[in-house]
Every structure is written in C-alpha cells, then in structure tokens.
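The chain below stands alone and is given as structure tokens, in the form predicted alone.
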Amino acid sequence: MSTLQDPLTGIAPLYLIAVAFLTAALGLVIRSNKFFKVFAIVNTAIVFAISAYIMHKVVDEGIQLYFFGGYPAPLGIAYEIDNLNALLGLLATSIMLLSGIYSAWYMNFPRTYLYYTLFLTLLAGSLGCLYTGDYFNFFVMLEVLSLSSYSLVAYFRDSPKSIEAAIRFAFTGIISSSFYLLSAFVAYASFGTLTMADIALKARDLNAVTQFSGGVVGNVAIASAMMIALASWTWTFKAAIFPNYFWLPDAVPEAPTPISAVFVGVIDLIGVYGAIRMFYTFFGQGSIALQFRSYTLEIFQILGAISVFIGVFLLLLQEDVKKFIAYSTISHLGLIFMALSLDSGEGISAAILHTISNSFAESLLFYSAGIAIVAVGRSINTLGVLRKYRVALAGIIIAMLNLIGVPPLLGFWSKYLIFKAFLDTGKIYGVVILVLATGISAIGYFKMLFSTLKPVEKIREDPRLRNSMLADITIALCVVILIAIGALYMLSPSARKFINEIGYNVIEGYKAYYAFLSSGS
C-alpha cells in the first residue's frame, strides 16, 4: 500500500467540477459550439489520462490514498483506490471520452455549453462515487451524478416526453438517494464514523477503537442490517435491477444519444460497484451482519434472475431501438447481479468482466444506432439505412455478437466466467438462466441484425449526415477496445490473473482496505 499521497489521486472529480463551472461561465461570453466541443473533449481526455495513471499506480504500488486537506481518516474525507475502483474508474472515463467525441458530431443544437457543463458534472459525480473512501461523500457525489443525469434527460426541453421522463426519473431517484442518506445516518450513529474503511474494521471487530471516531455504539447488528436494507434500494435503482428497473427504458430513450450510451455504460456500474463494496468490503467475511447479508444476497439472486427475464422478453417486443438497448442492458445487469451475489471471488471477477463487456457493447449499440436515428428515426425497422454507413453497420454487428457471447469477443469470456462461477458454487439454476437468456435474447439481436438488411430510401436532410467522421471514429475506437480486451484476456495470462484476482482481493483483502486508518495519522 502506498502511504505517500499523490495529488493526482484526488484531483479528478474536483478538476471536473471546476471545469464544469468554467464551461457554464464561458457560455455567457463565447457563442462558438466548436469551442465547447473541443474544450470538453480535451478535459475529458485529461481526466482519462489521470485515471489511467491511477490504474498504473495501483497495479504497481497497491492501494492509493489521498486525504483531503491533509486531515487523516476518519477525521476527514479520504479517497482510497484499489484494483476494483481503479479499473471501474478507467472504464467510466473511457466511455465518457468516447461519448465526448461522439457528442462533437451529434450536438447540433442550441445551448451546447449547458450540455457540456452537465456532461462534465456527470463524469465528476461518477468518479467521485468510485474513488471516495467516505460513506457520506459517496452520497454527495451520487447527488452530483443524479442531478446532472436528470437534467440531461430533460435536455430536449421542448419535448413533453423528455420532461415527463426526467420528472419520473428524478422523483424515484430522490427517493432512492434518500434511502442511502438514511443509511449514512445509521452508520454514523452506530459506528461513529463515515469512513468506509473504519466501518469495515468495526463491522468485524466490535471492540475496535480508532483515532477520532472511537468505538461502536448500540446494537451494531441491527444498525448494519438497516444500512444494508436501505442502501440496497439505491444499488438496485442505479443498476436498474427489478423492481427498480423501470427508469432505464423510460429515461434512456429521451436523453441525447451520447448520454444514452453513458447511462448504460457508466451510471449503471455505480450500482454494481456500490453493491460489491457493501457486501464484501463493509459487511463481508467475519462481519456482524453475516447472516442478514446472506439473506440479502439470496434475494439479489432472485431479483437478478427476474431482471434477466424481464429484459430478454421485453426486448423481443420493442420497435424503438433505444428501448431495445435499454432492455438488453437490464437483462445483462441481472446476470451481473446474480454473479456478484454468489459470495465467491470468481463470481465478483465474472461480474466485473461482464460489466466491462456490457458497458462497451451497449454503448457501441447506441453510437452505431445513433446515426440511423439521426437519418430516419428510432424504429428498428429503419436500421437498413446503416448499409450506407458501413462503420456503424460493423459496430452494430460486433456489439450484437459480443452480447450474445460469440468467441473470441469479450462477451464470450465474461459469460464463460459467469457460467463457471455458477458451476463452482453449485448454482445449476444460474447456468440454466444464463443459457436460456442467451438463447432468447439472441432472437431479438438477430431480429435487429436482419432489420439492417432492409433498404431504406427516405433519409432526413440533416447536416450531420454529410460528415459522420467523428461518429465513425467513436464507433471504430469502441470496436477496437472491445476486440482488444477480449484478445488480451484470451492471450495474456497476466490479464486473466489480474481479472481473476480482483474478486478474491475484494473478499480476502479487506484488511488491506482498512489498514490505511493509521496512514497519515
């Protein structure tokens, strides 16, 4: 573990928030849309480079720490970054950079500076949630993420559907965030701290006394169960898991297409990450909440399975391509939740790899279908227009094959890991669900592929269609990333070892996570 604090470890979310405010201010004096497009891409690329640097530091040196204001945890807010959140942070910035490039092609609307203000704020909230080691600071960054998300859904404010979707999304999101805030109150009242590592330590050793926060108070078992129950509502909402899945097919179609890709590629993984932290870092092996935790993981198995079948059956009925992708995402997130709730290192590793695979593949679908949406609309039956846009057509095909799990694409390896995790834990029903879901969803995916064969003659007059180079670059980059990661996992023993060890590090390495409490004291 690194005890020397690198300022870059804690700078990314603050930098993005500062840049977002600057973007809003510059919008009052600068009218050039091109300026804001370049400005946003450059700053997103800078943060991507920072996240890649952090990933490199974590791999080389171990857990990275940053104490804001120099105040040691648990007195102040700390960022603590291990293999898990470093990898997901790199994933989030990758998708956001791709969406930033795609936005430069897509955004041909007024108020572009407002769009990029919200875009950068959304990335700040996402990275803040992933990197923070403070339970309450997670809530703060979750609100930053949520408020920008609601606003982006309502970006086309002249559309009644966008406003209606944003209001419903915001209303249910506020309820979800309120449950998390209540869990933070419970955590502070019982554990005397909001530092995640401190909670993880005291949940396993009720006699532990740490500097500044002391020991536990009251019935910690009941408090822990309340935290799990309240926060689980937030995790299932953010990850669009039954019964909290309904916002995704409602909000995603009304958002600008680059933001639709961000919803399925970035925002959903916050719920996956939060669930892993709560059930393995806070209340994992040896914790006071072990029994209640086991019951909750079994419930997650059921909710995940229901989500899988809701997704695969409803995607078969969709004629709107954006809703189709939304339900596809729900089905894959259900598989991810089933895998992460197996209470095994292999299950967590499988969930993480499938999260990476699904994030890039579903985003790729939006990038590719987005050209058809601009050209003719959102109907699946008009995807044949992509025969004139070969890069986008190739993107649709690669994304679909990846989601089905065709080797050697990344989707095959992630589904293989899920399959193996089910077998190794004796959950044969999980294998059956995985096979059935893959077969049923393949019908929908092939239906979508066949629709690209139908000729479409009538195309809208849109200036964006005269030059789709930036959209093509985004699609090509996403395809290359998806194929490259799959090839890397297949050919590189070190890459397989890294992924496979993430789950075991989360389960068995919790001592390393809370050992930093003495660092900087």
Given for the second form:
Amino acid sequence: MSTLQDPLTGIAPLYLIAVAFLTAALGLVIRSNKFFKVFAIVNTAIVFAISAYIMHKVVDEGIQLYFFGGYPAPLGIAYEIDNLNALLGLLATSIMLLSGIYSAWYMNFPRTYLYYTLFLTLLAGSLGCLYTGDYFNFFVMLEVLSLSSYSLVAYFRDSPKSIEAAIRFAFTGIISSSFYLLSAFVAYASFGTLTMADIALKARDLNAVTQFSGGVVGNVAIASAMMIALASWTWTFKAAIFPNYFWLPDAVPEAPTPISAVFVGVIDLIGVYGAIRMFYTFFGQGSIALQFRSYTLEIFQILGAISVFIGVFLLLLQEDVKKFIAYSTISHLGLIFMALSLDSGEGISAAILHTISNSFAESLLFYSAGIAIVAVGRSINTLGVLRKYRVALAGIIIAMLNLIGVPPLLGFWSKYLIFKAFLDTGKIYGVVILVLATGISAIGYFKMLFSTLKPVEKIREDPRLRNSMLADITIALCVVILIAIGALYMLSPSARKFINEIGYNVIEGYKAYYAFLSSGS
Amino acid sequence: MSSATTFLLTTIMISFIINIAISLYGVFAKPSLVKKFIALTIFSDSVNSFAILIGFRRTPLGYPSIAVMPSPPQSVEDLKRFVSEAVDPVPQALVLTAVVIGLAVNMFLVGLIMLYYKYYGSTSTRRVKI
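Switch from the form predicted alone, shown above, to the form predicted together with its partner chain and output its structure.
Time for the whole complex; same chain goes first.
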C-alpha cells in the first residue's frame, strides 16, 4: 500500500510553505510588485488544480491516504482525505484563488512580498488543517494558519487601530489553540496515539489492537469528555460562535479586503470542519463519549441560536460595511452550527452546503464592497458610489439574494436543506429561528441595497479606480460560481446525491475512516 | 512503595490546574499588555509541562531511573524491560514542536506590543478593552 501512494495527495501544504519562504527570500532581490502578484496567483492556481485533482480521485476511488516519509499511520503522520475533506479543501482553495486575483488589483502598497508570503502560508495552514489525519499535525497547521492570520490583521502596521485589533485577536487566538494542544496531550495520554483514525477506532472498541500503538490507558470516557470540552473552545473560536464571536467583527475591518474575504470564507470553515470531525468521526455513534457528546450538541444548539440572534440584531445597527458583513457571517455560522449539531446526516449535509453558499456569498460581498471602500470609505451610506461600477453592484445584489435565500441561487437550497433537517428531527424551534433570522437580516440587507441607490459626490483619487478589471473578474467569477453551483444542485441528481452522501458517510460510514488500520500496512 | 510517587503526581496535577487557572485570570483580567503576555507564556508552559508528565512511567523500582539497553539487546526480555522503564519519547517530541511554535508566537506578540507602545506611549489596555 505504501509503495503506491500518490505524492500529489500530500504535497500541497508543503509546496505552499516552500513557495512562501521562497517569496520572502525573493522579496530581498526583486522589487517589482507585479512579479509577486503573478507568482502568487500562479502558485495558488497550481494548488487549486491539485485540490481539484484530489477531489476527483476521492470521488472515483474513495478515501485517499498519504503517509509522510512512508511510515505507516499510527507511527508517522498520515493525510487522510475523504469526501468531506476534499470538498472543503476545494472550497478553501477556490476562495483563496479568487482572493489572490482580487489582491492583484487591491495591493498597490509597498512590501507586497510580505503580504504574499503570509497569504501563501495562510493557504498552506488551512489546507494542512483540512487534509491532515493526525491530531497533533492539525495543531501545527492550526498555528501556521492562525499566526499568518494575526499578522495579516496587523498588515497595515502604520495604523494603530489595526495593531490593537491584531493584539486582541492574537491573545484570544493563542489561548484557543493552546486549549487544542492540551486536548491533543490528553488524547495521547489516554488513547496512546495521535492518528485520528486510530482515536476513532479506539473510542469505539476499547480492546482494539493496532500495530505500533499502545492500548487505552485510564478512564477513557473522562479523557474523551475532556478532549471534547477543550477542543470545542477552538472550534467555536475559529467558527465565530457565540462566546467567541467577538474577534470576527473586530479583526475583519482592519485586515486588507481580500483577507477579510478569506476570514469569512476559509478560517470559519476550519471550525466547522473540526467540529464535524470531532463530534461524528471520533466520538460519533457507538463511541464511549456518547452521553457527554449529546449534552455538548444540545449546548451547541443554544450557542448557535444565540449567535444567530446576535448576528442579525447587531447587523441592523452597523454603519461600517465590513462590520455589517462580519455580523451577517456570524448569524449564518450560527445556523450552520445549529444544523451540524442535529446529530443527523441531513443536518451535516445542510451544514456543508450552507458553508459553501455562505463562504462564496460573504466573500462576494467583501469583493464588491471593496471597490466602494477604496473609492469612498467604509461607511455603509456611501455604497451608492457603486452605481459607477456595475459589476460590483451586480455582485452585491446577487450576494444579498443568495444570503436571503432566493430560489435559483445556492442560498435557497442550503436553507431549504437546513429547514428539512430541522423538520425531520422534530426541532420546530429551529425552523422558527431560521425564518425569524432570515426575516430580520433581510431588513439589514435591504437597507444596504437601498443605500446603493443614493448618489455619492466625493470620490477619492486612487489609481486603482481607473482600472478595476481584475476586481470585476473576481466578482464575475464569484457570481458565476454561486449561480452555477445553485443550478447544478437543482438540476443534477448526482450533485444532490453527493451532498447527501457526505452527511451519510460522516454519520453512518465512520468505519471506512479507520478501515485502513486493520488492513495491515 | 508507590504512595510517595502517587502523592507527588497528584500534587503536580493540582498545581498544574491551579497554574492554568491563574494564568487565564492574568490574561483576561490584567490591564497591562506585558503582564498579559507573561501570563500567556505561563499558560503555554504549564500545558507543555503537562505533556512531559504524560511520558512518566512507573518503574518497578518505584522511582524514575535511567533506562539502559545493552546494545545489541541480548533478548526479548531485555527489550521489554527497557520499554517498561524508559520514558515515552513521543510527548517530548510533541513538546519540542509546541515550544518552537510558541517561540514564534511569542516573538510576534512582543513585536505587536512594542508597536502598540510606540503608538500609545503605554502598554495599558484600560482605555481600549480587550
């Protein structure tokens, strides 16, 4: 098995980190901003192609494994990619590619190579988090991701406000990832292994014997409960759920606009992914932690509902367009967490589809509003400047319709799936919250749409405004992706089947995740 | 025989938990950024020392001893004895990784705090709440 590994499966994060260091080194020699823009787009496109290839392989051949250095799984670090990872990885790289194209328009500041170094590291970290099959390697990649995101918030280091935002984000973020580290140590202490598949196996069969790893030690039920409790802090932090939501509206306005799009599109995704893995693959059906897990899922329902309402009510009060989008993201992530903590396959599928819809739509809002931010400023009342930039205006309208959930777009189908998941599990309050949240946030969205009608007089002199072609291309691509995925989901039965299968695999097909351990390597 | 070891381990565990609680209090309640930073390093150090504790093995002697393996190992019994007495190396490798990552994070935070001091002339966050 280990001789026939496909090197492309494991190469993406390593390649990106190598390229990021190369960018930093080249920055000392090459002064041209244009070179780094092209360099970053090309490399992001290569990684996008790799993740599409992985997706293709996973759909065709099932779970993909890659053992680093050829060491079999419990001994070394393994990458394990199933439907869920592959789809989210493809989503992350496509948003990063869009942001890369947008950055080529947006970044006409000095020290661009530093920006692109951090940009590529951020992508490496998020792909590493998504593809890895090792509990500790996830921590390492989480730190790569977090550290580059803190520094990107502080990228405009001449502005005191962005330094403040970065300090706040970094202190809370470091604590949340230290909790994850602690949960990794607890996992090693009781399960005697750090491979995710091995943990999933031993949480279900305490007497399981795997090559190269010891048996379980001590009271595993308490250890699993500790792991769930500690890591839940990290998932809620990354996904911006109620007690830990404050960093998102704080950090997003100070970051460069393409990075704000990455924050709502990619970093939130890591929290959603981590929560699904932890609650369904490790400690899902048949595991020892069932009782504690069901309490935690109930708490997640409440936390999700609270963050939905925080999001929709605070959204109405915002004057800053970036904060507006951040609160809108918080409300949608609350819905996603409510759906994924339903403990049903439908809920997982709905959460995944809503993550896709939300990531593209919120990023599209940032890309479109970014032109207005360059032209006038961050106030929501000056969006009227977009009347001159038709593509951006179209982008805002499509994104709003998608977030409200108008039928042909993807947002409708994902909200429909969440609705159905709530109905089928008999949680009527979920349906009420979904409808209320849509209604209240629609007031805010219409307020934003209305402000695009007011003409704006004072427009800044900025060389970027003369040629906004690259931004227009990004917005157009994003719009096309939203409409295309929505149409694909509506028309193609195989797409619907694929999304349903992800939920089913996570809930019922967990055995496939650790099947390779017993097949002998 | 092992009651002293058990007592010691329990004491270490309790002090570890108290350490985490105090450092979290420091991070969230102290107004000075430098003190917050010190509390944060205490927090990550106590997490790391917990990992070192995991590697501890109770030897038949009742106290940690330096495990020596005759090279080449004479028999399977030798190997088994070595494995039962030697400290588990994996937590140490993990801690090494975590410490290196922590170094990078701390450097970054110190840089941010210095910039903050440059702009506001103080490291206090009383004016701006964290």
